[in-house]
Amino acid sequence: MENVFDREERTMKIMILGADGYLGWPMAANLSLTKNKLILVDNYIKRTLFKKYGKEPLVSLPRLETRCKILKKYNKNISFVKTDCTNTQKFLNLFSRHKPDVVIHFAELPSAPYSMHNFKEGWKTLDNNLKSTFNLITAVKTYNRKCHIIKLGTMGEYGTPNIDIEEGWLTVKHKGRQQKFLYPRQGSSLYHTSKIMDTDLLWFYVRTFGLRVTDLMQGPVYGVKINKTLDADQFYPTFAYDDMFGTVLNRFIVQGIANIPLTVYGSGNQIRGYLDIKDTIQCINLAIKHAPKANELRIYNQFTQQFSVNELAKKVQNALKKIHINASIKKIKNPRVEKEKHYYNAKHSGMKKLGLKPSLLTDRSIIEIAEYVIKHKNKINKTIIQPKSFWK
C-alpha cells in the first residue's frame, strides 16, 4: 500500500512542522508522491539535543536543505523553511504567507526521559511543546480557520486507569444527568503532561472559535521502511536507539545485535499499544482525507497491537534467533515511576473504520529492522543505551 492520495483529489497546501524528525521526514517523503504543495518546517532542535547529550542516532542524515532535493524529483512543489515554531512572530509570518489547508504538527520534544532528566529539560519540554501548539492555534484562528490541524498526541496521556480507555471521550452519568467529557488524563512524565495540556488547549479553541482538529493518541512507534516506492536509506527516518530518544522496540533490536542484554525496566508487565511507522503514515493520510467539521475535535487512539514489555522482548529474542543472533533478556531496576502491573484495554477502532490496514508486528518485520541495523552495526554506540534519567 502506497499510503498516498488518489491522484484525482484536489491538491492542498500541507505544512509539516518538525519535518526533520523520526515521523516528520517519512511523512514528507510519502506526501511527495502526491500533487500537494508541501511546506516543511524545522529548527533542528532535535539534532542540537542529540549532540548536546551525546545521543547521536544510528545514521547521521543530511539536513532538510539537502534531502528536499531528493523529494523534488517526485514533486517540485516542496519547500523547506528553517523556523522555530515557538517564535511567535516568525511563525505567524510563515503561516500567513502560506495559509495552508492542513498542518501536521510534529514540532514537539517527544521524550519522557528527556523531560524528567532535570529541571531545565522539564521546563524546555513544557516551554517548547506548549508554545509551538499555542502559536499554531493562534495562526489558524487569525489567518485561516478552515485549516485542519492534525496534532500528534500520545497514548501516554491516558496513563493506566483501572477501566477501559475509550477513544478520546467518556460519557459520564452523574445524579441523573449525563455529559460527554474528554477522557480523564493522567500522564506519567512532564512530556506526557505537556501533551495533555495540548489537548486541553485544542479543545478550548475548537469549541470557542470553531477550529477543526484531529488529535492522534499514538503509541510507541517502531520501524524504518515507509512503503515500497521509497524503500531506500535516503528515505528512512532518524533511527534513535538510546535511552533518551529511542523507542523500546528499536532499542531492543539494537541491543540484540550489539550483544547487549535486552533491558526490561522493572517487572516488564507494563502494557502499551504499539504501531509500525508505516501505519503512522497511513493513519495521518486517513486523517487528512477525513477532515473534521468546524467546531469538531476528532480523537483517534493510534496503535494496532497491545504488548507487555516482556512480550515485546520475547518477540525480538525469537525473531533474532531466525537470523542466528542469540539475544538475552535482563530485568533492571525501573528508572521511571509507573505502575508495573495494571489493567490495560484501550479502544482503537476509529482508524480501522476509516480504512486502516494494519502492519502487524511479525518476525519478518522485526528482522526487516534488524537488517537495517546490521548494515550499520559498526556505528552502534553501546554507551548511550542504559538509562541515565531517573524519575526519583
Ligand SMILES: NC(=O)c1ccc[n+]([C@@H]2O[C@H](COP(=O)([O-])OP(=O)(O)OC[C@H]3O[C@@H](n4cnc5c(N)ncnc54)[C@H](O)[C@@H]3O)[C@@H](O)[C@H]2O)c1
Given for the second form:
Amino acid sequence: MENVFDREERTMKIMILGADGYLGWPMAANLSLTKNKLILVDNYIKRTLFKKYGKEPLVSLPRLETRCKILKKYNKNISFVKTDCTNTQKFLNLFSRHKPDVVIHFAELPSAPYSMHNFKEGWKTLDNNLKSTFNLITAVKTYNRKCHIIKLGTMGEYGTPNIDIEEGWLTVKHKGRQQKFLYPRQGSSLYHTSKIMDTDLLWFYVRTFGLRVTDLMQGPVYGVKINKTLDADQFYPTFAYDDMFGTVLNRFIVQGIANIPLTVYGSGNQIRGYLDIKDTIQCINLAIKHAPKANELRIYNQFTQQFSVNELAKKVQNALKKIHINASIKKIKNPRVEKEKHYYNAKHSGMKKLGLKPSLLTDRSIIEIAEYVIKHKNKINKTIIQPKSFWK
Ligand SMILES: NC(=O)c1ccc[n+]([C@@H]2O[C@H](COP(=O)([O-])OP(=O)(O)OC[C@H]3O[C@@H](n4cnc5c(N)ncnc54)[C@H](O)[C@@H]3O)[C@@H](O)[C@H]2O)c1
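Okay, that's the form predicted on its own, but what's the structure of the form predicted together with this ligand?
After this comes the whole thing, all chains and molecules, with the earlier chain placed first.
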C-alpha cells in the first residue's frame, strides 16, 4: 500500500491520540514515511487493562518511547507525549502547544465485552470515551477550529436494522416534508453506545460551531502487516486474541493454531462488515487528504466485505488446511445479546470513490496472519480465549 501524499503537498502537524494501540501504532508508522510532523499521544491505559484482567496480547511490544526511536529513522519530526486525553487541563495544554492541523482520534476503550463486564467497566468505557472526545472537541473549538478531527466510529453504531444501512445519513419523509438525519443508531453494548454518543457530540459541534469532522464507521479489523516498507515484527501492532480485547478473525486464527476449536457465538449467522488493517490505514490517509469543509460532518462506512461469523470460521478453517493445520469449529452459547438471524446490507461506496483499493480476505491474507502467530505459538495462553463476560 502506498501513501496517498505526494511530495509537493504541504506538510501538516498530525496528532494521533491512542498511538500505542492496535490501529494507532501502524497508522503512526505509516505516517512516519511522509514529511508530516507527528505528535503521538497515549496514556497506556490499554496496557494496564491487559495486565489487570490477565489478557496479555500475543507479543509484548516495547513502549512508545522506544518505538518512536525506530520511526525517527524515517521521520525526525516525531514526538511522543504520555497524556491522558480525559485530563482536560493537560489535554488542552498539549493541544494549544501544538495546534495540529489534523487529529486522528483512536484514544478510546473499544471493547464491547469489557464494557458489559460489570458496572465499573461500563462506566469506565462511557467516562473515558466521552471525556476524551469532548476534550478534543473543546480543544479544537478553543484553539484551532480549522483542525480536521478524524474520529474512529464503528459500524456497530447502526446495529442490525431490517433496512439497508446508508453511509451515515438518512432522508426521512414525513407528512409531506423531508429532512436529512443521522442514520438511526442502536448499539448492542455500552461500548457501541459510547460511540453513538461521540457521533452525536461531534455533530452538535459541527453544526453549531463550524467544526470539520470525519467520522469513520469501521467494521472489525484483522491483520498485522501494514505495508512492504514496514514489513517487520517491530512495525506490527498489538495482537490481542482473548475474549475481551481480541477481534474475531485474529482470535479464530490463534484458536486454529493452538489446536482448539474456533468458537462461533450462537448460530453464527450474525453478519458484519470487515476490513484488513492495511485498508484502515489507506482509508485514514484518504480521509486526511479529503478534509471536510467547516460545518461539515463526513461519514464513511469503513469496511470492504460482509461475512457471517460462520463464513469467517470456514474461511479460516480452509486457509489453515493449506498450511496443514486442521482446525475444528464449535458453536457455543452466545455471551452477547444480539440478533443471530437478521438482514444486513450496508452501503460502503464512499471510500472507494475516494480511491480505496481494498485488500480482500483471501487464503493468502489469512496465512499471512497465521505465519506471525505460528512464530509466537509458544506464547499463546489458551485459558484467555473462552468468553467470560456475559451480557445477561
Ligand atoms: N480494532 C477494531 O477492529 C476497531 C473496529 C471498529 C472501530 N474501532 C475504533 O478504533 C479506535 C482504535 O481501536 P484500537 O483497536 O486501535 O483500540 P486499542 O485499544 O488497541 O487502542 C486504543 C489506544 O488508545 C489509548 N487510550 C485509550 N484511552 C485513552 C486516554 N484517555 N488517553 C490516552 N490514550 C488512551 C489506549 O491506551 C490504546 O493504546 C477505537 O476508537 C475503536 O472504537 C476499532
